[in-house]
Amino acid sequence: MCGKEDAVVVKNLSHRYDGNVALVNVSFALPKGSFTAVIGPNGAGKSTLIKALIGLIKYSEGYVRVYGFDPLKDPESVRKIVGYMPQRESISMHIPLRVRDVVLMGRAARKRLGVLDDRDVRIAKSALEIVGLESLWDERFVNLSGGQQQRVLLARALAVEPKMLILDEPFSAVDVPSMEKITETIEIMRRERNMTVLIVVHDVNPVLHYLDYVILLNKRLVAFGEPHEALNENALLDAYGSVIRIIVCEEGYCHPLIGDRHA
């Protein structure tokens, strides 16, 4: 079911916490080395998606494969080649950490004891200066900026070495420059390295020129394709409830002005 060119197959997903309905019936597959934005309103199992990905929660219903591997069955060797950014609200500011600890995070959970050696501190280093904090090795995670702090989480998705990137609202609460930042770092990745990369945004603005497939989600699937197919007039409203403005550029891509912003 999971060709050799696919990255990620979905069929039929469906989840529900404590009975409330998360997901349902999504089905979709990402091909090898694809940039694909999830976009829906708050509440639409966006989270809850890329959580089936890489094996954090058990799904009720469907089949899920990531590189041929079952997040269920097998989640340590899905993680081993996915790098995922969290919402930066799931570190803990009360830890003083520095950013080095940071970034090393994601080699040691890969790691037999979490022990490091020489070469996961060069590889952290390379994936900070990559994002260009490399200055800020020492520095406390608390003390930065938040498109600093976001920058450094994704340094740690990179540091791993990931055949897959996966990155969950990389834009929140960031400056124009760091946003910038970011989605330049992740097109060069990607393309240097074919990596795969799966990004949750409430704006899909900052990275549309860039997508090869939209998911538009509002607990089923309401739309999947490349851009110009899926950001539409009529999937827009059934996933929002509301009509949503397309502007056309002179490109050709289509810029929906959506105005949801909450995490």
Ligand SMILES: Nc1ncnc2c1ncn2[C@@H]1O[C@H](COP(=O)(O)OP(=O)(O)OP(=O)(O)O)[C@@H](O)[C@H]1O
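Being a predicted model, the structure only gives us computed values, none of them experimental. Numbering follows the first chain given and starts at 1. Think of the rigid core as the biggest set of C-alphas that the two forms share within 1.5 Å after superposition. What changes on going to the form predicted in complex with this ligand:
- The two forms, fitted on the rigid core, differ between the two forms by 2 Å or more at the CA of residue 146.
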Contents of the next structure:
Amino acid sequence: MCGKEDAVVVKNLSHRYDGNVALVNVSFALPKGSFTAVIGPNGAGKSTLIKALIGLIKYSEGYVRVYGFDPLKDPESVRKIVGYMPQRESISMHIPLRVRDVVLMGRAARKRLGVLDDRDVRIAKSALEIVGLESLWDERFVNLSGGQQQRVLLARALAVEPKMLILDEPFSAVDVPSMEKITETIEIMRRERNMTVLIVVHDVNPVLHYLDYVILLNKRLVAFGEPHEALNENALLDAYGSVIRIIVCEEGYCHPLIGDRHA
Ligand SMILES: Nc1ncnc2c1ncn2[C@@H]1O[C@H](COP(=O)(O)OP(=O)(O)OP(=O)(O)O)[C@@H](O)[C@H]1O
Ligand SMILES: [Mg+2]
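Provide the structure of the form predicted in complex with this ligand, given the form predicted alone shown above.
Whole complex next, starting from this chain.
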């Protein structure tokens, strides 16, 4: 059921939290090395979908495979190959750890016994460098600003040296220059290592040019396809319940006016 070249296969995935419906019959497949954005309104089930992929929830129904692994039966194997960054609201601001400990968790996730060596430290430092915070290596995580904390958690995901990056609203408190540097680095890593990227965003425009696919979600899969297919006004109206205008510019890229760019 899982194609050899597919990083992710999701079939008829549904989830309810105590009767509260979060996902209904969602199906799609993502090839290895692809870059996909998940968009949709608040409460659309975006985080739930991601949690189902990495075995953080026991979904109600359906079939999910990540690089051939079943996240319900084998979440450890999935977490060894996936670098995951949770949504900001779910990050504890009281972690009594230093930045280096947080980033090194990404290395420990790969190891059975969690014993770290110099190579792990090197990789963790370079991940912190990618997000531009290498000077904060010894700082206490709790003393960082919200955006800096997010960037450290992104570094933790990168430190896994993952086959797949799954990021839940990674840029919500991150300044524009950092966001641009991070997206460029992710794109380079994707090209060099054939890394698969799945990213939840509210504003798709900053990553639009990198995207192979867009998943438009509102509990059910409203649209899935290449950006110019999925980002059409009817599908956006269907997902968001209000008219979202599209401006078409530059080489046929369709830019929807979502997120910060509401007119
Ligand atoms: N732990 C939980 N217990 C009960 N209901 C939940 C829980 N987590 C999410 N839900 C509900 O499931 C639905 C989908 O939530 P989810 O967090 O997946 O949405 P989202 O698309 O990520 O939204 P946002 O854009 O606000 O992050 C919402 O109605 C939410 O209230
Ligand atoms: Mg969410």
